[in-house]
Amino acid sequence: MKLPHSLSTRREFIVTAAGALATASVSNVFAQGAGKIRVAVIGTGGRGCDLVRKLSTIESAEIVAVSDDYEPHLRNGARYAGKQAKTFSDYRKMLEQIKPAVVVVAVPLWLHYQVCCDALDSGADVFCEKTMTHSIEEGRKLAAKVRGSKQVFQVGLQRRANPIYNQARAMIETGMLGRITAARCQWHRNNNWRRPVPVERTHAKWNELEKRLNWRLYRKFSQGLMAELGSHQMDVINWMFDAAPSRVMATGGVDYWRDGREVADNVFCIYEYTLKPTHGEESRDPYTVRVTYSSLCNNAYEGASELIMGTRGTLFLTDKKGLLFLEKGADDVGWVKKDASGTNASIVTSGKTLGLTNDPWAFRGKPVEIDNEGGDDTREELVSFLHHVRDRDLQTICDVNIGLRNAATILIANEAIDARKTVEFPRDLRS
């Protein structure tokens, strides 16, 4: 959503945003369209089947085909898609015979570029799961192809469809956090990231099948934790800052799950961003903000979250809940009301209820809570994409340019880990 800079006060912005989102959500607007959009899904593994399930709940989407070259995955995809969907082990035959209007690409990362190109060549609009491409060079070529095609393209970074993150963007844009000074992101889990192989190790095809199912663990097919997890959170930072990083320092390794994998089981990064002062600051000189990112496979403390810190307040963000902590001594932002007893009362912004948590960390003060417990940002990103397809609007919530910037952001971190040195963000992709 483009933020209305002309609004005179922060309160006016919040009230306007609340009314707009509450009365005209993406889902409701799209449901008014006539006819169905013919959708095919390529890649029906875990994530692909999740997308199929979401699509099956969208009234204006008709799943006409699913494709996967691994029969168990194809069988699962067909079950979720419904009897009307045809099945194909060869996606190229599917594109030729079915000629879908929309193709959803959920194949392993190393195949993204070629499958997206083939789908675009077939004339389809394309939704591509993150990360957009396996390399920056592939990303540049795909971006050029999409721009030349005039077809609708969206990358699956679903936090851009989440009301919590849209609310956070509005808070930052309108100055509620003051001058942004630092950020911390993480995705911590406690599991080995392996999927079981349905044959004995002695089977002749065990090695081939193991690499197919656990492609995320091998460098030829995957870009590891940064691509599979860090892409989401670094996209949040790029979005909130409206900028790309200038450089990154990073380290990581296979230090716990020493089981033959080739990608790191832990990564730690420090990104530097150069931002311009806003919100009436006297100095107009650019300044540096540092963002830390970590991902673990042996400890799940605090899970996946982003922490954005400013001179007036701090935002703690997850996909289901957000917390705003105001700094002590910060001016009244003009939109937190107090009831007769003097305590802060709940309010509504962006169609979501904000209220004080009953169990805050005392030293951080009482946070304002942004709740999205019943939300489904994966479904909403698909709804938004189909809405853009219907309107022939190329400016999706995560278009090819955003996808390329995101890919470069996470890929330079992997480069920094491998080279053991600071890596600059490509200058041609900064604007």
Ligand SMILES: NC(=O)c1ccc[n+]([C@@H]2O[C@H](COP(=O)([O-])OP(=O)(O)OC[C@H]3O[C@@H](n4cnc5c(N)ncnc54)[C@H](O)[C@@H]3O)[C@@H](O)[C@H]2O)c1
Contents of the next structure:
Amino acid sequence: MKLPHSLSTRREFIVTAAGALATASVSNVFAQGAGKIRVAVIGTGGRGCDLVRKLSTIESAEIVAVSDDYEPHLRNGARYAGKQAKTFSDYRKMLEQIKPAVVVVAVPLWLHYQVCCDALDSGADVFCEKTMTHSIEEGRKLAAKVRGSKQVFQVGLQRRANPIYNQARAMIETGMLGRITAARCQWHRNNNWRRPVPVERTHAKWNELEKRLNWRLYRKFSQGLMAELGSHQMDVINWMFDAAPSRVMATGGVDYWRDGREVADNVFCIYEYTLKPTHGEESRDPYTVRVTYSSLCNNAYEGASELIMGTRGTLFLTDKKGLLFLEKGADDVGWVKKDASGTNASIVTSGKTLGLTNDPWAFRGKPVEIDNEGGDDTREELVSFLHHVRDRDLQTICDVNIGLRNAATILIANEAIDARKTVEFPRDLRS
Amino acid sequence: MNTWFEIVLPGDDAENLQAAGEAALDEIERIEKLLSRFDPASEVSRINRDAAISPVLLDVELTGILETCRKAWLETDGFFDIAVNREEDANFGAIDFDPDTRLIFFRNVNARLDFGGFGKGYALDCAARLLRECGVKQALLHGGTSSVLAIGNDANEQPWRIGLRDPWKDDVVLQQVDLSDNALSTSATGKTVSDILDPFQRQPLQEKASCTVIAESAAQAEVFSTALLCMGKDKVASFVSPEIKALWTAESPSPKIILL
Ligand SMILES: NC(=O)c1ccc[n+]([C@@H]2O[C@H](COP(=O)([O-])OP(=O)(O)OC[C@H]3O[C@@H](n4cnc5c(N)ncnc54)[C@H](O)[C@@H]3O)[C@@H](O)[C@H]2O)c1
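Okay, that one was the form predicted alone. Can I see the form predicted in complex with the named molecule too?
What follows is the whole complex; the chain from before opens it.
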């Protein structure tokens, strides 16, 4: 398994830092280092501020500017970025005047393409929040532009930097789940998915502000639940399967929050993947695996998780904890007993008929836990990105190809919902 | 914090108030993720893990929080101390912290930060700021009922009325206090083993008492209710002012609240 950059180098850092400390006095250690990477953040709303806060704790970065065309959000960005950061309401002016080495893009989805292109044109390396683009076409163009440059590019799918998901990937790769046969994931919540509007409904600016703050709810700006939530989890699937889907059928609608929103408040998808057998299987023929995905805004019972199922085990994944359940083999179900020689099995008739029950817990052994013993994955993804920038290493943990494949994966589901038909994954993006 | 937070938002626009309430609760969750000692992904966990090995770079917000806590440590003669813990011999004095470079370093390897006596109040202040930015003019917020913050007045344009319970008996209200654009925090001992430590003895407080502080911000109220309870009733007088009011409850002969 190739570890994300930051995870493999952190240990070295601690060792060298501790060594250095033995000779340096505390005041020397507190002296500010030169040679920091000059970072600017465009779009300091909810996510942009998260990124600013994390960036400000990374030694190799200096936030030189923040930009947002909505004053209250620009103010927030400036507060978290610190005094050294210049503020701009016009990001183009910022690119021109500041010439940052790195641009972090956290504007609403419909602007990702334009802002990323402008940032690349300014010569900067770019970190773009997920989902990479609002349309597949934009994604293709952006990918071509990045490939044709020598600029470092990363999409903000932070599970790629999360130790739990990296561990899961390694477990699958080594065959611990056996043959992957299915997956199920969902992100279920129970709220109206609205941002508050700071003026009364009667205010002349209400409409404009509502659209700006609640861009997520409108088709022109947003690709709804699939882009905002589904992208994270379908990226996990593409990553764990090391494949893109071949097609999707999907349905969804505005069925509960009938408040003027245009994006579905519930979506259900079935994806098909064609996988090649990898682990000790007799047949080498490709086979089909189906994955269900759902997202709700009116019931939170299931929360957010991914379940990867194989013939020998199941992985339950969240960003805080992973659980590996091994399938019960015939010899530990409880109604099969080996004879004295340990070779021939015989059925014990007085035993329980566990094998016939539908009780889900009957088949789940005690899971093996995968903990995240430290580290915030958003910070880790940024640390990793900045290492790649420093090393001029274009192969980031979530590069433009992964970003494009992810965007196409979620966008074909929305297409399927609109057209009420099965939609094929674009052929040119499959490998 | 592992605490139940609630927000009361009077008004007509239910849709927008719900969105505002959700945003405020998200903000509280964000603070929890920043300050929790138990979440390995929190900033405080990162500091506690690394700061005795080499200096750790803080974000701007945590730098501000540490400045506030250092000031409180000095102002309360060391009775408010986010670096005290029961197992190890360390206090805020063992912490090097430079607000300009935003670096923190533990000179004592046993040092650890614990925002247990600060986080709830601070989270309420942040949630209140966000609600005000959303245009909210009336709200009551509380964390675990021991920290309470009021924005404006209640739906009847009266100050929000809060009942102070007998700390040792459920459902006995000893006194009412009115809040309006200010906050209150209660610290008490004697119901279960106290989680408030006397920084000088490094022991849970022994005396059965309760201290309620009313102040401009919920963080300030929490800092002082914690510190004043630690230092004991007799020392409190020098800390109260027009901005900071303190109410003290002792058990004997019968629970009674006195204004200090
Ligand atoms: N990786 C994650 O976990 C995660 C979480 C949340 C959001 N996101 C992504 O981050 C992006 C932003 O989402 P958000 O929740 O922060 O939305 P938001 O609405 O809170 O923030 C977007 C900001 O962009 C600003 N903006 C719009 N046009 C601009 C322009 N021309 N120039 C400068 N600023 C402009 C807006 O004023 C706003 O402040 C989205 O793509 C979203 O999917 C990712």
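Only the largest set of C-alpha atoms that superpose within 1.5 Å between the two forms is called the rigid core. None of the values given here were measured: they were computed from a predicted structure. Residue numbers count along the first chain shown, from 1.
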field: Distance moved by the residue 373 C-alpha between the two forms (core-aligned, Å)
entry: 5.8
